[in-house]
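A lone chain, given as structure tokens: the form predicted alone.
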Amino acid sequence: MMDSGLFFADSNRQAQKATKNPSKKLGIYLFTLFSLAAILYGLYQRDNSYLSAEEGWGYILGIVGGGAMLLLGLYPLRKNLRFMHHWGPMHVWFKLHMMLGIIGPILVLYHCNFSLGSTNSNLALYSMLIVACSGLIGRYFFTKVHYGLYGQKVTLKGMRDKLKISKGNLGQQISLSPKVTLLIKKYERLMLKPQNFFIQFSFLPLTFLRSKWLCWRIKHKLKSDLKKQARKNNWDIEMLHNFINEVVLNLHEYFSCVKKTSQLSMFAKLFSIWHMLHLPLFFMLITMGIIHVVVVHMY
């Protein structure tokens, strides 16, 4: 059995880690909920809205939303132009880029009252929606090749080192159950086996479901085994709950490390392909937007 001091030190460390991450993500969750609520409200009220794209607040929202979309171009400029490298931290620019990429389209949707119009305005609207969807896809790929949404880029060596540490943290705990040890070894061998890019991409949903299912099975089995150990060794309830929480945290971290390590090269390639496509789509949006503004004010 592990040393009690080490056990509770590890438990405290894991508990701090568990409480730290949700607080970091709270702002993202609230912003996402607010954005979804704004879209749903606009869709619900589109037949009752008094906004007009030609005048008043509807016109102003179009100008502000279009301006927000133009400001999206500042992030790649800050990233690539040398004289802008001292203009604040990159993660702040990235946050601003992500926020404007959502706020801008929402304002434009209110500008057009969530409805289609002339061919000219529809082309601008479709271009905007395509770029917005592309941005969300890119955000997903970004998190797969970086540590979190604003972290540094992940390297294969770094992930393998992290996997070793995670496996070591879990090793002493899963030794209580030989069946769990075999399941984890089988899962790791299967996931880390070199695979063709197209095969790995095709079976991505199946891999996700298999990982979730196996994680649930292992978690259920470990909890059962730990409860047996608790009854056998007369553990108190608090110690059992702390031990279970620590095992579950280590288990989730281990599965996350295995998946990220096995899929890193695939997502790096997908992110590279997306990066080549996203910039032309953005230029298409700017072109359609300028044409829309010119045509509307000329005719």
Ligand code: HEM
Second form
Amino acid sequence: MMDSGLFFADSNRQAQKATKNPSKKLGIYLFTLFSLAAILYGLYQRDNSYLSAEEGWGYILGIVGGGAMLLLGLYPLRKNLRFMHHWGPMHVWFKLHMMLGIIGPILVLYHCNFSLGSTNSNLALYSMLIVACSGLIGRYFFTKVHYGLYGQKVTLKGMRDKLKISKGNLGQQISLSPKVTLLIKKYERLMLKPQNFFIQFSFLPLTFLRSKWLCWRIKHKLKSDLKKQARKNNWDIEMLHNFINEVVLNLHEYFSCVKKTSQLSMFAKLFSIWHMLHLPLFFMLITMGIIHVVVVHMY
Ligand code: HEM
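For comparison with the form predicted alone, produce the structure of the form predicted together with the named molecule.
So here's everything in the complex, that chain up top.
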């Protein structure tokens, strides 16, 4: 069914990929978990909190949170201002931007003790929450039009080349299953046919579910084929597991390539619309923040 040499030649590349990602992912999961825990704890404890926005630690948290949100503005400056182009790698600035975009608003939530106050404070708070949520949405769109969070911008040609390679890797593994080959052919035809932006956008959840379901079905079928093959050829358990891991990795890579290729132009449009909205929201936040600081120090 498959050439084991080809399998293992490729598995080094895949293993490298797999070992690179887990620690990165763990960092993101821990940061997300910590942020959620901090928000839930603050919400839960708000009636028992001794923090006051006007003085002491509550006041300091407001200054640090606001400062963090001013600092994160350095990322777009680093990206767009020529004289800053040699100020360290972009991906570090971007990572810092996203972290400060979460830490800053959390500190400000502690500053206001997770409660509403005067009209000017509420407007500043709402603006901050809107911009931070918008940032999270932007992060999602960003990964759809880039290779990961810190990679290059994706081009349709680059994606089609990647898809060809990924299909080639998978091709060796599905060649003996005509049913799987047919399913994949049908899926690819459906996904890659040109589609209207609004139709593609409204069918996003359905496309997601269809892809997940088909990937699961094919994975199941290929695993059972491999088990039969293992019994026939007396593979040891480790060899079988290596084959299965390889197939699953290639299958996931293939599905993600097809989805990314088919949705690229839609997400590029969504990302550019998001950019147009996010910047004015940022300026609205700055304005509301300044008004808030001036007003609370005047009265
Ligand atoms: C209060 C918090 C935040 C503020 C004030 C803020 C502000 C900004 C600004 C001014 C830009 C540049 C927009 C442009 O160039 O058109 C930007 C871009 C961006 N921000 Fe934020 N942001 C915040 C939070 C976040 C968060 C929490 C995330 C994600 C975790 C995030 C992800 C992004 C992304 C993906 C971009 C686009 C980057 C690019 O195109 O190069 N932001 N943000």
